[in-house]
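This document opens with one chain alone, in C-alpha cells, the form predicted on its own.
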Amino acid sequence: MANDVTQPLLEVKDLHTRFHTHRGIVQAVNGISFGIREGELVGLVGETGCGKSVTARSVLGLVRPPGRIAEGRITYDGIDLRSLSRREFRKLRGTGISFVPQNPWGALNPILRIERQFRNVIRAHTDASRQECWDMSLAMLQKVGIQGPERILKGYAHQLSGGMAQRVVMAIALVLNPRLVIADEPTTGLDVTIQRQILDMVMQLLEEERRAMLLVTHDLGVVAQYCHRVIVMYAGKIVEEGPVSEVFVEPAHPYTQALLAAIPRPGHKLVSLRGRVPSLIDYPAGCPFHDRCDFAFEPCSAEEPLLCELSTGRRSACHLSKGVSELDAR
C-alpha cells in the first residue's frame, strides 16, 4: 500500500504492553501514541526502565511471553501490524521495517560466515542467486565504510572488533532497503569516536534514501546532533514530544529539564537526578514523576496529567505545561 505523504509511515495509538510476572503485572508501556513520517529521524529517550526498548520491540512484533501487547493499534504504511501472523510479520521485517539491536554479538551467529548470514536474510525475502547475494552484501558493507569487505564476508563474528561488528549488523539491517529502521542503543559500549563515525555514516545513508528511523538511546547529545524530533518517555508514558530544536532549547516538562540539566558540561557543577523510576507493578497515582519533581504541587500526586498539545508538533504531560515560563526559573 503506497504511503500517503500526509500520513505517518508508522503510527502507534494507545499502546499498552504488559509483562505478567509472579510479582504482578509490569505496565512497561502504558498508553503511548506517536507517529513517524517518511524520511524523519526520531529519538526516543529516557532513563533505563522507562519503556523505550519495549516500545521498539512492540512495534517490531518481538514481545514474547510473559510479555504481551494488551491494547493499542500499530500501523505501518496503512498495514495493521497486530493483525499479521508471525510469518507475515517476518516477511515485513527486513524489507519494510528493520531492526538494529544493542548487542551485535547477540545478533550475529558465531558459527556461520558473515556471507551466509547476509544470504539468509536476502533469500528470506527474495529469489536472489548466491552471486547476487554476494554482490549485494559486498556493496552494503562498502556503504557502511568497511574496508576489505571480501575478507569480512569470508570471516566469522568472533574475528570482528566491536565497531566492525556493529557496522556489519547495520549493513545486514539495511541490505534490503527498508523504509523504517528501528535502532535500540546501536552504539552503546563503543568508543565515542567510533560511535560518531558509525552514526554519521548511517544517518547519511538514511537521509539519502529518505528512510525513517526510530533511534532508542539514553544519549541526548546523539539526539541533538542527528534527530529531527524527540520523544521523552518516563515510567512507560510519553511525557514530552517535539522538534529537537525546540525541546532542547525550551523543555516544557520538568523531567526533560532534569535530563538536560544532568548532562556534564565543562565548567559547570554536575547535577544529578534524584530518586528513581517508580515501580511499574505498583504504578503510582497522579503524575509518575511527582515525587522527584521540584515543581510538584497539590494536583500532581492525585491527578494524572494528560499529554496536551502546546503548539504545532509539541506535546507535554504536566500540570504546569501551560505555564512553561514558571519552569524556566529553574
Second form
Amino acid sequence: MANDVTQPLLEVKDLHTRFHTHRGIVQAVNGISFGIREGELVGLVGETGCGKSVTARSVLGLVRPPGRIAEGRITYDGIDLRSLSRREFRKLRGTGISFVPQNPWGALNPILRIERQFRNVIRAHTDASRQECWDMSLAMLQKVGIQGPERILKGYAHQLSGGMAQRVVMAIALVLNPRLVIADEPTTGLDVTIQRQILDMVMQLLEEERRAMLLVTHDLGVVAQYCHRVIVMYAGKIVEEGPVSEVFVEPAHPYTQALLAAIPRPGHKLVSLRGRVPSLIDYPAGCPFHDRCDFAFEPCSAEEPLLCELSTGRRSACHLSKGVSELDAR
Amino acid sequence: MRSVALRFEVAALPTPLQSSISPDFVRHFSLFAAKRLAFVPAAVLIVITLSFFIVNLVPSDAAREKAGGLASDADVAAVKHQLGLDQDIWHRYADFMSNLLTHGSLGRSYYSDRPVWQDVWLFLPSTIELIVLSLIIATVVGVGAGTIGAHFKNRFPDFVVRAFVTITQAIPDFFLGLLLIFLIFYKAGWLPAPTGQNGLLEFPEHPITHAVLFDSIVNGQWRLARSAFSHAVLPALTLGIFYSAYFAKTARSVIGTAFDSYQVEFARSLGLPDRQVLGYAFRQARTPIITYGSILFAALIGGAAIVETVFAWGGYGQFAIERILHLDIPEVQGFIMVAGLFTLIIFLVLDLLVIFLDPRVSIG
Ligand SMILES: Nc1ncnc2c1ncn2[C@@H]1O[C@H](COP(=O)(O)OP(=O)(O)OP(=O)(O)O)[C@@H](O)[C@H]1O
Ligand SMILES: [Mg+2]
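Return the structure block for the form predicted together with its partner chain; the form predicted on its own was the one displayed.
Next comes the full complex, this chain leading.
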C-alpha cells in the first residue's frame, strides 16, 4: 500500500506547469516525470530559467497565478496531491513535505523572535504547549549544529549571520520531521566553506534519519558530493536522469556533457555552452537543445527525442543516446 | 574541548533581548530623532517664506477688491496705503517676518480684522476631524479592496477592485458628494441634510475646538454627538471613498509584492494558516501604506476644501476658498503656512514612526 517498498515517496507524472503572461503562455515545466524514494537525496540541476524552482513549487502546491499546474499527477506517500483541498494540502506542508528557500534572511520574519517562528509552525500542525515547542525547537537547532541555541531562539533574524540564518531556516523546515525536504539553492550566496559545513551537516542528518531531499542547485560539485541521484533539466524538460555515480562518469546526453565540461577542473579544457536557451513561449520543434548541440543531425530539428530508459534508473532524451560515447571520441 | 568551552561561553552571555525596548534602542532612536529634528528650523523658515512669496508675487489687486467696485482711484490708493501694499515686496517681507518673530503674529484679516491665528484655531480642528474620519474609511475600504485584489490577482474579484478604482478615480470628489447627497439624503432619507457639522437648529455649547463631533463627545453631549456623527457620515464617506481608490491601488501592488516574497512563500511552505500568512504579508506592506496615508493626511488640509464647501462643513479649507476669492492676503498667507507646517509635522512624525517600526532599529 502506501508504504510499499517499490513505490517512491514522491512521484511526479507528466507534470505541466504554465504561466499565463501577456506575452503568451510560458511552458515553465513541460511534461516531466520523476520519483524520489524514501531517504533518497536527489539533485536537480540545469541552467537558469529551466524550470527547477517551478518544479519545486509545483510539488509544494505553491504555484501562484498567473502560474497554473495544467496537467500531471503528483503523489506523495500514495496521496494524490492535486486532489487535496487547500486545508489538507496546508496540513501536509511542514509535516510531510517541507521547503528550504534560497534567501534565509528574506524567509525569516524580521519582527518575530526565532522562538515564535518555530512555535507558529509547530502550533499550525499540533497542539504542543509552549514548553514543548521550546524543547522541540531547541533540540532541532542543536541537530543542525547550532551552539547556544537558547540565545538564538530569543533573538531576531537580523542578529544572525548568513550561515546561521540558513541553519535556522533549515531547523524550522525540519522541526516537524517531514519525510521529504525540497531545498531551492539553499546555500547559494554563502561563502564556500560555510556552504560545505552546512551541507555536510544537513545531508548527514537527512541520511541518518532517512529523510528524502530534492536539492535544487547550480552546483554540480554539490550534487556529486552529496546526492544519490541527479536529474538534469533543460528548457522545462528532463533530459537526463540517473545515479550520480553513473551520470557524472559517463553522461549520456550532450547537454549533461556540456554542463560537466563547463566545470573548471585541472587538466581539462574549459568548454562553455554556445547559444541560448530556447523560448519557453514559442517552443521549438524537435529537440530543444538541437541548435546548441555539437552532435545534432537531421532528426534532431524535426522530431523530439523521448526520455528513454538506458539501464535501470538511467534515462536520457537524445536521438543519439546509445551512440554518444562513440561520437564523443571525434 | 575547545568547542565545549565555547558553547558554555555563548550560552552564558546575557540576553539583552528580554524586553523589546532596549537601552540601545533608545540611543539609536534619539540619535535619529535629533538628526531629523535638526532640519526642522530651516524647513519652517522655508515654508514661511514660501507662503509669503506665493501669495504676494501673484499679481492681484487686493486694495481694489477691498475698496469695492465703485471706489475711486484715490480711495483705492488710500486703502493700499492703509494695508501697506504700496511698499515694495522686500519691505513687506521684512515687516511680515518681524511681526511673526517678535509677536508671533500673522497679521489680521483685511475684512474682519480678526487675528489670522484666531481663525486658524477656529476652523482647522473641524477640517482635521473630517480628514481623520475620511482617512479611516479610506484605509479600511482601500486596504481591504487592495488585499482582495492582490489575493485574487487577475481573477474576477480583482477585476471588480480595478473597476472600482478606475470609476472612483474618474469621478470628481464634489460630484461624488452631490451624488451621495442626492441618493442618501434626498432619495432615501437615511441621513440628515448637508447643513454642516450639526443641524440648523442645534447650537453647540461650550465649544472647545469647534469640531462639533469631537467637542460634543468630550463634553458628554450625547444627543448632539449623535447628530454630529450623522452629519459627518456623508462628507467623510465622500472623501473616504474617493481616496480609498488610491489606497486600493497602492495596497494592491505592495501586498501583491509581499505575497510573492520569500517570507510569505516560506510561511506558506510550512503550512501556516492563511490568517497568519496574511499577517506576515501585511507587516511588509505597512510602511508604504502608512507613508501613503500620511501624504494624504497632509494633502487633505487643502484638498478637502471643495467637499467641505459642498457640505457646508465650515472647515479651514472652505474658509480659505472664501478668503482667496476676496484676496484677503494675510488669511491666505496664514492658510498656506499652516498647511505647509502641518505637512512638515506629519512627515516628521512619519519618519520617526517608520524608523520606530523598523526591527533593526527598534530591536537592537
Ligand atoms: N511568475 C512567473 N511569471 C511568468 N513566468 C514565470 C514566473 N515564474 C517563473 N516563470 C518562468 O518559468 C521559467 C522557469 O523558472 P524557474 O524559476 O523555475 O527557473 P529556475 O530553473 O529555478 O532558474 P534559476 O536557476 O534562475 O532559479 C522561467 O523561464 C521563468 O521565466
Ligand atoms: Mg530557481
